[in-house]
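Given as structure tokens, the chain that follows is alone and in the form predicted alone.
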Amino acid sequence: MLEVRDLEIRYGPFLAVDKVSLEVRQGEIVGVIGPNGAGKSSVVRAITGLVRPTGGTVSFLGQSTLDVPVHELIRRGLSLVPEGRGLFPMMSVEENLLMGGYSLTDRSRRDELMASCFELFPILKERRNQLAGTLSGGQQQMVAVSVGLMGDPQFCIFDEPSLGLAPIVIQQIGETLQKMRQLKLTVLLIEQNAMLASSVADRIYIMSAGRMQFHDTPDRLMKNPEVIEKFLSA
């Protein structure tokens, strides 16, 4: 579903990201972690079309990304939850989720996605009035969520959900990616917290210094003395 081969970002003379490739099929999710500064954050960007890269390709379903505007990505069912969550924090809670569906011309379409995501968190619905700044972290978090979703993608990207949230909030957050199998959807997640993307994933890539250092399923990864030594030891 996503294909990248040998993918090369530079800022100025700085090589970011050197040589990285992933792919990620139908119905996975995938997870990519590593520490901060490993290139990770730059990956999504090249993905999304926010960041041009100086070498490799990427394709979505079959197409080539690269010079494809944003909401073309979105009309073609691909959906990015940002880092930072990217809320409007002055508006309501359903005010988001009507930015988020944006893109659709169908307004039944529409209702039946903000539907189901007042379902798949309940809490949304009883404050769905309340500005979205005045949320929980964790509540911010469902907000940035559904306002991925209501795009009506086949395909999230996640950028680090678990960022500065509590332990008991990052395990809220991985039963909302486990629910990401019932909605059907295909996952990307980026993250630094590994035990929370190896509990989700089917497989993981570790990224370290711009380049893809390993990759395995979950299981396999956490036998792994080097792995565990370099990148779970601390």
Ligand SMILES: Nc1ncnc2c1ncn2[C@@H]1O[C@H](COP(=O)(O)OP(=O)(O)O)[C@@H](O)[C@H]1O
Given for the second form:
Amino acid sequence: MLEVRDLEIRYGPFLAVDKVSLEVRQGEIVGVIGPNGAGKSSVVRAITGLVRPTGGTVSFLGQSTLDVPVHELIRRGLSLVPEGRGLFPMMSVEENLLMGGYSLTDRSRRDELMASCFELFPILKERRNQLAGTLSGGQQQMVAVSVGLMGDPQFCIFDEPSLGLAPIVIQQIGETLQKMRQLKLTVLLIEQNAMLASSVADRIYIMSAGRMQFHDTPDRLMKNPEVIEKFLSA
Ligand SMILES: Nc1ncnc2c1ncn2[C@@H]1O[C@H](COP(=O)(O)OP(=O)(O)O)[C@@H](O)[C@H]1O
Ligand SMILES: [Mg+2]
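Would you mind giving the form predicted together with this ligand, to go alongside the form predicted alone above?
First the chain shown before, then all remaining chains and molecules of the complex.
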């Protein structure tokens, strides 16, 4: 479904992403983990056309995503829940959701999607008229996920959904990601939290210093002594 080949990204002379390849097949949840500064968000930005790579290819459903505007990628079924959530804090929960669904011309589909977000996160239904900026961090993350779902995607990218959240809320995020499976969504999950990623992902890539270092199932990675020493023994 998504294929990234030999991606290279430079910021001026700085090589942030060095020949990174990864693949996500339909129906999978794939994790990319790695420390701060590894280049994870840069890969996401290249996939979603926000950064122009200096090398390599990205294809989504067999078509290149490079130089494709974001609204066209949404139309093709790709959705991004960005790092830091990207909400409009001075708008209500419902208004934020409507922004996520702005490209839908079918109003009944839009209403249906909003209903399913409220089913996924009942607290958001209760707080639909509250300003997004006044919600707790965990609730804001629920709004961010809902905004992504309102684009009616087949494929969702989550960039560090657990960032800055309390352990109990991180657990809820894990449960939410599992629900993406029931919704038949394909997911690329970017995380620094290796435990969260390995509890939901089918396969995991480990990235550091701009390179893909390992790639395996979570079970096998968690038993790999080199992985444990380098990435899990913080
Ligand atoms: N716009 C930018 N200009 C210059 N350097 C950047 C920019 N964005 C990211 N970087 C650098 O690229 C590296 C990778 O960043 P990023 O992709 O955000 O990593 P991660 O998401 O894994 O934390 C870091 O060293 C970061 O400082
Ligand atoms: Mg990042």
